[in-house]
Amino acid sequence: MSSKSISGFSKKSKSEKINWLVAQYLDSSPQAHDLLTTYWHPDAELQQKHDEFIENTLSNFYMPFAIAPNFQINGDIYALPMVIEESSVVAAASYAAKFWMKRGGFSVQVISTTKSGQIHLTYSGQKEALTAYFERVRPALIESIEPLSKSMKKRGGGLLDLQLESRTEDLKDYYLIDATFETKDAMGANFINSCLEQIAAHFSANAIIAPEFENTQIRPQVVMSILSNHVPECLVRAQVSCPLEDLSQEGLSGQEFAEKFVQAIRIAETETRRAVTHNKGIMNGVDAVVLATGNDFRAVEAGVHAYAAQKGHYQSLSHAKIQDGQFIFWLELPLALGTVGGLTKLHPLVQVSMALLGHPDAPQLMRIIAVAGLAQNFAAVRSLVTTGIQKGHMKMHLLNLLNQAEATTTEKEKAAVHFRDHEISNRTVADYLDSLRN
């Protein structure tokens, strides 16, 4: 056996994992032994908590936790907690909070907050049958999950449909239950999937002799029960507008940057290439206070381009338009979301977040993350339209490139001022160190 294969690793504490790691993966360094236990948390307690979150902890792996203020979300003022570790997003963001602050701020409304979840099925014999046993037993189907559902139903929430779908025009013998469920301020994966398995065990329990047909036996076979993160119904909507006159932008006129800014987001919509770069800007927003809010980032971007790509390619997922000598901006998004479970009582910084947003509940949640896609792609798309995205892009990512120039703080406060009137770029941050340092 190989010396860098191991049996048992996840028996070994903490320190002998690292050990283990650094001997036969990072040539026995000490210098990253000590990184790597450097970023434990002094806090024995708090350390375990983290440690818990996951399996095989090493470490932390630290994320900038940051604040955009001044959102105002249907008439309140929010400050926004955003983890993300790309230059220019949070100053973006608050540029496009202040912004629309002046402007009447932003308007959200949560239009549904249906989750679906599907027991996948392979049956070879007549669909008629398998219907007539589907719509016999269903309502003991229901019946099945009553225990799991006792506290989901006490909060609002639980089963609300469910119906046999026949999918055997795409794949021979492929058929579905599909289930809908309302979680309230759950996001629910863990209830979704607990109900779909018991009702995949009852409905497949045994064998059926229909009479009806022909003393047909039905014994479809479960392949597998689990929730879907395609959430087109649990859906909240963002806007803005304002009257013309005030967009005048970067020595355009408001009628010139809202036709610009119009024809970029139709470009959008028609373009993939272009759609999936300016939906990428939304997300900044959107997975920064998704991340802050102890929410699973990667089901929201699942669900939202699974979304964007619903009218059969890839497209937009903010619209714009000019009426009635008003700019209007919009935007769609699916978010299935908690604000209960989770991380959500777990992680210290988790629960900074929800009391700097007031303790929302999961459609305040959906309203507040997507205003935040929202203002980030305005701010994008304004850059573009007008000065370029890499002005001030650059001029945010200027700290970073004098980290990597490991420049000194005298080096950093000389170049701040420099830079207010130059070309950024790593060539010009590193021939500008060079002339410091000679």
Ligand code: MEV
Given for the second form:
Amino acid sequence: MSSKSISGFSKKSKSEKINWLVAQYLDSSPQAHDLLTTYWHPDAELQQKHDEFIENTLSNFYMPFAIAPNFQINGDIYALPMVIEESSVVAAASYAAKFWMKRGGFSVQVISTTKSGQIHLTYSGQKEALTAYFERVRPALIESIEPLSKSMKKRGGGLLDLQLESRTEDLKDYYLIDATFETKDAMGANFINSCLEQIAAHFSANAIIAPEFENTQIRPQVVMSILSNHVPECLVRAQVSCPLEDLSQEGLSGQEFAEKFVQAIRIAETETRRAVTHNKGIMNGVDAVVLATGNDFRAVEAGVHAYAAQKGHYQSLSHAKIQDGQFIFWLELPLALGTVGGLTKLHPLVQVSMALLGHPDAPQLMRIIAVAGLAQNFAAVRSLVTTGIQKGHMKMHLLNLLNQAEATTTEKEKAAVHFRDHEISNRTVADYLDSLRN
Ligand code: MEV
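Given the form predicted on its own, state the structure of the form predicted in complex with the named molecule.
Time for the whole complex; same chain goes first.
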């Protein structure tokens, strides 16, 4: 066995894990060892909390935690917590928030909050026999999750419906049981998966003779049971609007700006190569607040992109139009979020985020996060159709370039003044530092 492989790694202490890793993979570098331990939190209890989120924790990986203030959402003002590494995102969100606060703010509605999961089955007998069997056991299947659903029901949630679907036209012998749920303030992954596994166990254990089909033995095989991250029925819509004349900027009249902006959106609705980048810009805002509030950004990403592709080709999640002298810009997002459970009670900074947002329930967090996406998209498309993206982006990136070149505090201060009216690029920053240093 190579010394780079190991069994029983997870049983080692954190220090043993680091020592082994540094010896086997990092040339026994004392710097690597020190760097990993430098990022340990001095409060051992707090550090242990973080260690226990996952297996084999060695250290912490810092990301900036920032605030984008001045978001007016359905009349109330919020400061949005954002966790993100990309230099221009928070500045762009803050810009858009302020811009729209002066024009009436964001209006948002939750359209629906239904989630689903499926039990995927293989069955090679008569479809009618399986259907008859399913209909007969359906009440017992629903009954079987009563003990699991008690506390969810108390909160107004639970199973909404259970239906058998034949998918044999797409895949031989493939059926599924589709279960829809309301999970209130929980993201609901654990609840949904537990219910599905319970229903699946009951369904196979009671696969019985169906008398109405000449005693056909029903033998469906459960392949798997899992929630779906495709949540088109867990939907929120955010919008901004203002008179065209309130949009004039960067040498463009309001009408000119709005027309260019609407055309940019139509391009993203039509052309996938643009749509993917356009939606990435939306997710810059969405993911940053999703992370800051301890939600599952992979689930959100997967669901959002499936939604963007649901008309048969991948397209823009946001839309815009000019109507009766008004510019109207909106987006619909599927967002399955939780404000209880998961990291929400465990990560101290998530608790700060929740407090900042006034302890939102899940629908309110959906509204806030949809607004973060729309704001981010507005700021990006606005820059694209006016100054170009690099001007703002490089301005925010200047500090990263200076840090990469190990600039001193004095050099940074001088550079900040110099680059107010000079082009920023890797080369110009390197040349400028050379000129200072020589
Ligand atoms: C960069 O992170 C995001 C943008 O590319 C989004 C867009 O093009 O709309 C600026």
